[in-house]
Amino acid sequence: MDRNKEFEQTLVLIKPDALKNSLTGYVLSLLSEFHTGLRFAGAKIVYVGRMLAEEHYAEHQGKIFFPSLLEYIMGKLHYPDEPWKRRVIALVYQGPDAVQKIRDICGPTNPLVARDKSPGCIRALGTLVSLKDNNGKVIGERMDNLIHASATNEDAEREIKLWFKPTDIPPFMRAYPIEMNQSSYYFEAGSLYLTHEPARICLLAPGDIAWKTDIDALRLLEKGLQTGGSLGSVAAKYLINTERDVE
């Protein structure tokens, strides 16, 4: 089999809705290697904090409904006042045909579209929601469609790169270049710092494994050059499950 196809990857994100709804079993089952051929390369239970949430949903970024889409992603529409209920489950499939196998599971991004084209998908158990203005007024509305899935190879990279470091998956199951670190990087308040001040959290030590594209990016950022990505796509994934990520 063509090793390419045999490595190929797609991230998968049980949202909130999914989980209050304790359809996590249900949803796991039809995403079985029984069903899809395909098996886990990566699993995790995330706290979204704001700049993961940001970084997710960037292509959203000024439309009206990116900051119900935040809350929702990071848990706080739907556990208002239990902060320790809000997480995301994060998988990475791997196997033959990722992207699509997962995406025809999940079904039409729209809920009443999926019940009407794709019934029985998980996304037909998804639910619309009215986003009003201050007024009442309905402004528009954010789709609760309960997954996430990559929608090409190149999303299922870069959204992999920031769910997931490489030490998060089995060295022969990584799909993307690595490189190991030579130089120390610190984050602190949306910028990179070469040195440690107790308020830093630092990104990379050397000898750290990362992701190729990550340390070529910060040895750009830190010539003051222009990167294909940003900083917070960098460093989002450090900050999960962390105090630093808290809101």
Second form
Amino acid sequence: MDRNKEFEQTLVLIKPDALKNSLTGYVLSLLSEFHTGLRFAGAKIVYVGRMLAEEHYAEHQGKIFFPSLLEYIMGKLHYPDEPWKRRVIALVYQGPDAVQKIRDICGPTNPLVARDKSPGCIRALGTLVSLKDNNGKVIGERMDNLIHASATNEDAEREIKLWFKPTDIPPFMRAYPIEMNQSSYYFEAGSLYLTHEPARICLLAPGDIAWKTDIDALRLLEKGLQTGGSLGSVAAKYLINTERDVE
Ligand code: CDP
Ligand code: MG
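Show the same protein again, this time as the form predicted together with cytidine-5'-diphosphate rather than the form predicted on its own.
Full complex below, order starting with the chain above.
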């Protein structure tokens, strides 16, 4: 067995438009082990807060569609008046060529291109939505394309560690190194703390298992207790469904 191939992982998000259109079962069928040879390594229903959304799509910061993309992945566009329906399904798939196999089944990013070039792919069922400025002038478009899938193995590692704790994944399925944490780490309003206060949420307690890269980042951050991007990427998964990243 080629361990590296067998353990290749990718992150899939079933986005709010797919949930609203009740396409979950269809998507899961297309991605099933029978069709792809890939296995589930993790699954969760996630209320997507702004911090998680910004971290997930950090590479698109500054682009014209970025604010709208955040509202889309947060579920605010498809469920403006029903916050309790805002969620995505986050999945980790594992097996040989996981990244490329799932990208192929998803198809091109733009649903119009997907329909043209790759009929039958998941994103061929997506839609384009016009983006307008305050005067109603069309300034661009957003692509509602039903599903996210990691684009490269590097993206997959970053994204899986952003959405999942090691303990969300069965021990023998974990692809990235873990470590036992020895310190107490708390979070409040974008900052890291080493002591508890009522408003602070505990990220990690001594004895908790965490991604090794996260513990390395926290050790650096605690020296200066700085805030910033790297704290968000560590903290976001610990705030999932806690109501701390809710608006
Ligand atoms: O999702 P994928 O990796 O295929 O595409 P991306 O270029 O990384 O963009 C991330 C997401 O932003 C897309 O899936 C679209 O939902 C959205 N997007 C958009 O709305 N308008 C664009 N011009 C490009 C991307
Ligand atoms: Mg991408």
